[in-house]
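Next up: just one chain, as structure tokens, the form predicted alone.
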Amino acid sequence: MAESKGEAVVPESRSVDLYNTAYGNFATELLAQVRRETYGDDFGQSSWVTSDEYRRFFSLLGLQPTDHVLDIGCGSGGPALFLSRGVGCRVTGVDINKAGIRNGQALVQEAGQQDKVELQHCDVVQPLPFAEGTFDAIVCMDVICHLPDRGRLFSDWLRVLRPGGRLLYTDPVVVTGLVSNEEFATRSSTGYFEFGAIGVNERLIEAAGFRLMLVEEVTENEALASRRWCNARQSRSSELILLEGEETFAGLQRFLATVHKLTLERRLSRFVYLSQKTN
């Protein structure tokens, strides 16, 4: 895949188990390998957020040690525990995948942080499990885009904030350009996804009664990230082939250089959205 021109060819779509095959094989080194390449510091994320970029969000946040944070499709619990870790507060981590929670327990238990981050089996689509105003913030990174019924969701999360508290998300597939059918298809091959175009997410949050604070288009991190993963699978194709099989390891690749000739393009962009609890 050449990264200056982001070259891609697409061919038809069929559907790929991206993380089931992830979180189901996270404990592998070959897995481990692959997140290095791809993110450089590898805090067992499967998403398109970096270390440095992870921090700065903390950092929009306002995050304190005596806060406690909601981590909404928290996948392998890697991405908790770094966010516990480097601001010194609580977080509770909630995901549909079960094999994802089973890594995220098994590495909080390894690193002692049971007091600090608790990680649950939730359907994250339903209404939350917690009462009204628990925490004081909500992380959710590049997941907003499998859920449906967003508006319904940003009123269950303003309810579970206390007055003051923040939300920030980003969404990765903002529809900032032409986009085929066959590139919608395969961008959409690992699981349910919503595409939105600019503005709707900004009027959702605003519906469901957050006070928006701040938008910013971070796609760079989503065209690199894609890239690097796509470059580290296909350097170890042998022995992914084995681990996956050819057809789900063919249709990551193809997932993975559309997501890149995408975003390289800026026909589907990736936003962070910053919003508060006023009341």
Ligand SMILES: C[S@@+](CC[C@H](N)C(=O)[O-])C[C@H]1O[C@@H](n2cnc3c(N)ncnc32)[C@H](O)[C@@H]1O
Second form
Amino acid sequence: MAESKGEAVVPESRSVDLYNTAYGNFATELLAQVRRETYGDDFGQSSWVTSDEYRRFFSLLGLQPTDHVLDIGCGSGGPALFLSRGVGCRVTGVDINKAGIRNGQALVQEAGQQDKVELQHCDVVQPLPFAEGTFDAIVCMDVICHLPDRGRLFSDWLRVLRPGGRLLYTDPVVVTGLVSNEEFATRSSTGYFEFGAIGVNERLIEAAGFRLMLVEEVTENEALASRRWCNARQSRSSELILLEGEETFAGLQRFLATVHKLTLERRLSRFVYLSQKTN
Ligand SMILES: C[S@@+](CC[C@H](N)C(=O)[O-])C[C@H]1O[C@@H](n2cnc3c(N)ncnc32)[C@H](O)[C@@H]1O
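Which structure goes with the form predicted together with this ligand, now that we have seen the form predicted alone?
Every chain and every other molecule in the complex is listed next, the one we just looked at coming first.
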């Protein structure tokens, strides 16, 4: 076979921009309709968390109105407002997505909650810009899979918690079955992803110095929401194609359908982890 003298062929990129699409168009009635059909109760989430589940997580954390909570990967800012209103506590949210932070700041202002909720643009892969012991609790909903060097990040999260402070996070892509290379590629088409086997989170949490208090499988919401999200978008395909373009529309539909299949069959699963800083 003749050796090719040209450049290596770069495979077609599969990446699809979920977060700029969701946060950049957050305020449109079209996306609000999609969120309502996806989650039932729309509080601006772009994860797999529903209002019932999130309230249960607040109870697991034992949150009090006097607490100051850090929301890592706060997305559109809606979940930080929901948390602050639900518990009465202060919330600081950080996210790398500028459209998300801009959107969140507008929501906070509209709600007149500036004294309770503060949102900052921040890449949480870097050391967090907060002093030791600043927070009573940390929440991190379906974000951990986007962050490299998880063990080092946990040490930083431990640092910014006060002694006795608690961390609750969900990992939506724990490997619990066989997943093909195609499926991994589509499931990770919305950004940087790390997939770990059962036991990896537990080991890293404890190695960082946390006391692990609870691990629970919570895949059902992801399987349900991904199907509803996919269907809600499909039934508005012409309007969404106008808004986000054909390629993004098709990429996001492929992504959502794959999330649904993998979680329905429990080949990828979602877990919640609750842990505590003991001293
Ligand atoms: C699945 S969304 C969840 C958003 C929000 N927690 C929610 O429940 O709606 C994941 C979020 O992680 C954020 N993210 C990804 N990498 C990040 C990083 N390095 N630093 C800060 N945020 C990051 C994304 O911008 C996105 O908003």
